[in-house]
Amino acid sequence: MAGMETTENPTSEAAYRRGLAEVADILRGWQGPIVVVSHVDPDGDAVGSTLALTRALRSLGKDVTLPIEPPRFLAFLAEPGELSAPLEALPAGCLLAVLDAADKDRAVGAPLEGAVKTLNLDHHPTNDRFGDVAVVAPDKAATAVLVKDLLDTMGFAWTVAVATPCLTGMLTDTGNFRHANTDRTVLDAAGELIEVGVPYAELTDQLQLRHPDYFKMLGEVMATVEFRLGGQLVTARLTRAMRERIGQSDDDSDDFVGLIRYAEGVKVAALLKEREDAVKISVRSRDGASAQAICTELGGGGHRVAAGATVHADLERTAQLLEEATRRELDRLAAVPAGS
């Protein structure tokens, strides 16, 4: 599948608007089935953006399937029967919309081959613009912002049911508008969704609720905190043994890396989550350090201040590889002239 061809800067606002208009035309005219998917281990933006688009298209009479399993703390967003299990094959003649997935390998829920046409909507800078039509906007705070702009382009009449998951995507990817990706664009978009009638205070409160086991897991994870590289790197671990004792309560454990990143002197924070045959790393950074560079070196990707990778090694080896990649990134940062 060839990416969208254009002679202009693909990240320009003009190209962005043209791409949205092309996607809007395709969605309006599509008469067959549509399948919407996102990335493995879906977060608030993945769930929110896909659910908002799915509900909007269904309200327009489209046949849409959304095979996604939200983490427990986001399950309240979906109505019974609204989501499907992963598909073994795509419906004949379908349109595939891939949202918030930086590359094809991270997209799950359905096979990515066999669609008549594939749409790629994303805000990750490492996205290689796969698909027949790709709208990739790294300057947008969340893929939910792209969905908001897309539905506005389509002239969609917003409802609370569609606005709520869309706003959720913006809230979660900006850390409730605290992260560095928060800008006027996402704040304006969120304000417009709130004006639709989304109960903002109730939604933000609901998004903070966690199962009691979460707090048991939090205690164990915090007991593993280590400071490395002169205190500039902080790590924590979530092991298989912890899951065996407490249960599968790690579907919202990225909160943990968000906590340890606030330790004084830290430039890079990482949570290492042990799985059957690999370790998943979630990395956050500040003060100019690039989480994206660290995770790209480890085979992953993401944003400059929030990224991730999956390393096929044990915990100790993964921690060593992470420390080495972080040291190189901090050395690069130290070599940058002040003020540049």
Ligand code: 5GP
Second form
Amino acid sequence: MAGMETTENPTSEAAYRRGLAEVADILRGWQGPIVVVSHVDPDGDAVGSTLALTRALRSLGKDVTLPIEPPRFLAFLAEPGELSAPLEALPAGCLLAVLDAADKDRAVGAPLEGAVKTLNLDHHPTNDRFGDVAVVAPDKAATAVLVKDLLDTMGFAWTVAVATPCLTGMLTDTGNFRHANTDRTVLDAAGELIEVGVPYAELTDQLQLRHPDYFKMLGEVMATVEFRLGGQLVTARLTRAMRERIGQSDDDSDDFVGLIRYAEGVKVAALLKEREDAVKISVRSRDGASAQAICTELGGGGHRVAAGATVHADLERTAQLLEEATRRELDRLAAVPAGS
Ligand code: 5GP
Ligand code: MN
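Output block for the form predicted in complex with this ligand, input the form predicted on its own:
Let's see the whole complex now, leading with the same chain.
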């Protein structure tokens, strides 16, 4: 059965509330197993929103499996035994909740076919509304905001254990409440979670901690910074050779691109991460440029100012494709009359 949210205006608050109420009803009544998954390369919102929902549902007596592998800097969020390895098959009669995954192809951790019902909770504008009930709210700063609203809808009695990962999702997806998606809604939601008792300063401090190798890698990656298109595009590379030398996975490199985005004159910043037979690019934009438009052109997607793609080419070719897509986006931007 298609959920009501698949046909309604995604930005309508009333439709959003109805969607959450429908999800709340399903979760409350569910007696069988529940599997919660998120997107590949899980970030703070992926880990935080799934862990918050999982803990809340377990405290309500539900049988929940969370197959997710957090990056190293987020591993502190989970207790031993809370997470599981990727599932080969879904348990019989299960409910599948997919969080923060723009499309089915991005979701990992379990097969996506074979659930009795599939829930899709997300805030990516590019979400294709897969699943039986899809609550997609692009105006929300993080999927963790949806989880906060969902648990409030269920009348959940908040605990620090549930509030902490939920607040983490809000912190990381807003760049610690600095990005353009920071609004009253997310700040209010975060305030309520702090009031539950989350040790805020401790959490933000912990979220900045990185393995020593991270800083060695930062040095190597920053040495590759290149300015293109008259300084409007900045790129940096993280190569397989660097990873072999330093011995770090690229899990923790997410904010490298956020750093170079602050070079004066830059409208588009990209980190090119070399993988086995492809290059993963992370793109951030500013001053009206759309990272999403660039990445969509390269076969990926994401949000307006933060998007990504995986390009099946070598670093040189990927950099070239990225530059071409960026040039087209900057041309488009230049053609738009100021103020519109
Ligand atoms: P990141 O650069 O941090 O990997 O991703 C930034 C944003 O773009 C995230 O919201 C992420 O989910 C999205 N994103 C990254 N890579 C892809 C991709 O290949 N396809 C789609 N649809 N979204 C992506
Ligand atoms: Mn998110």
